[in-house]
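In the block that follows, a single chain appears as structure tokens, in the form predicted alone.
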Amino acid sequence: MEKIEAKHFKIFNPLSKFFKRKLSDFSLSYKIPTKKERDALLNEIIEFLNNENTTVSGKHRKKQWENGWNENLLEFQKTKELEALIPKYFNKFKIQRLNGDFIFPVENNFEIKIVSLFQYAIFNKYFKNEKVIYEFGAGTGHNLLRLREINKNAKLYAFEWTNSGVKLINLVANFLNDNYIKGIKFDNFNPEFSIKLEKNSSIYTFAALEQLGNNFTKFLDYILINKPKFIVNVEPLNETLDNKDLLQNLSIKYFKKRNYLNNYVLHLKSLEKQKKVKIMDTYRTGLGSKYIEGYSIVVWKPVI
């Protein structure tokens, strides 16, 4: 048995006292698998890449999602409970990622609590002092109440492709009497440039960017048009990853398979030359779930 602490999460040191406390609160616990064990989940992941009937991420899959939040949207609606937020893709699978090789959970929740905590860490060490914080590809907005945790006094804009995820955002915000959380309506695939971003702003996306595959230069586009402080992007990169692995050639594999986010950091690598942005960090954290490696990280911010 085996338990989660704060050497896993070393890339974001000096960690705050708040992640140290939420971290023994949490207290989880994993065990490693067998070579036997570590074998079948390989096997199953092949298995899949096989699999020729696979759902592809893209814009077509905009009513599922739709679906997905309204299932979120009437759970709240008649328990008024915050933990209807999380999605019900999470703890889908028994096994986890850590330090880039698997894990079996002992908690049924364990995969929220160590998601939680990543975002503590990362919430503390770029928006803790943010006056004006955008999320896009919001969902439910559960990630946004985690920053409010880290952070009591920002403007906190959720911005949601879905109809359903923008009335469940506000919903939540008035349920808590926030009146500086708000959800809008807008689509990562199809920017409306006539929506501005506050200035002295700054981003971050977490899991919603895999979504747009090659389709991210609009998107792209309309960053730099509105000149961000700074974006952290939360995704499945695969340049961070290394295909002479096993595991992490799987996992890029995957990606493919799945249509999400392709050569992301490639492209912003691209841009720095042309010295319209600038990459602050890239990191690989090693966390993920059966099938992915999927919590890499970018920072970056246009060159002004």
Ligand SMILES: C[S@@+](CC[C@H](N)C(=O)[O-])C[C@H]1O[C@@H](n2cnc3c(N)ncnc32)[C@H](O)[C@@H]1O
Given for the second form:
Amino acid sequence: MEKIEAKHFKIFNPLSKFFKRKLSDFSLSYKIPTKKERDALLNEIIEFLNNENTTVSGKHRKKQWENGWNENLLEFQKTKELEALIPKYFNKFKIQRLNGDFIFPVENNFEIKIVSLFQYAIFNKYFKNEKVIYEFGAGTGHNLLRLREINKNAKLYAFEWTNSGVKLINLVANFLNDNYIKGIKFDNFNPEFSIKLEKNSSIYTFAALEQLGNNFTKFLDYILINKPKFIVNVEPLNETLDNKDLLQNLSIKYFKKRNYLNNYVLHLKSLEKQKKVKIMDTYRTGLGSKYIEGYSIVVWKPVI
Ligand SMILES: C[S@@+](CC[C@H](N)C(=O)[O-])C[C@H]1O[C@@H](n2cnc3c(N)ncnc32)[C@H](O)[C@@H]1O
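Can I have the other form now, the form predicted in complex with this ligand, not the form predicted alone?
Below is the whole assembly, all chains and molecules, this chain first.
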């Protein structure tokens, strides 16, 4: 049995005391698959990629997101527990990727906990001292509550295209007496340009642009016009993965099959050539789930 340790987060060094406390509180353990188990997983993924019909992302999925977040909304209204905000897709498969390879989690809530640890590290690195922060495609808003643990004073805006998500976020803000968390309806496919971002704001997305496929140029236009200080996208980024590595290659194929974000970094690079943006960093976290390594990071800013 192995333990999740500080070394798994070394890309975010130096780690804060807060982070180390969370790491020790969560106390996560996992097992490394045997060669036979690993081969069986690879086989399942290849079978899936070859045979299964699957839902693809796009505008047609809005109703599904609406219904999904409505389930969380109803649960929160009933229980008044913040746990109700955790998306139901977490912990679905008892397999994760760590350092880009499979692991078998030992505890039940491993996935949301390891994702939370990565978020704490990301928030601490980029958003600890920011004053106005936007999350686009914020879902139930649960990420913002983790950000709030790290940054007590920032104004936090959750932009999300579903009514249920926005309603839930505003309900939770009210429940927590947090006047500086606000949910606003916003469609990344068709940004409402009359909604202006506050000055000196920063932005992140977490597994949200993934839903745009190739359809991200209007979203980028909106960002460029609003000139935030910087943006951190934590998303499936095909450009960060190496198609000569089997797991990474299968992950890229899965992105394609689900119509996830495609060639986003490539597009940012072309904007960089036109001197419209500056890319500060692009890297893998190695974190993922059964089918994908879905959490790579690109940090960039509009050139003002
Ligand atoms: C995988 S979920 C991630 C939600 C949240 N960021 C999180 O980490 O829990 C994808 C989110 O993107 C939202 N989304 C998809 N397409 C969108 C669009 N065009 N505009 C705004 N949000 C969108 C969905 O409603 C959902 O909340």
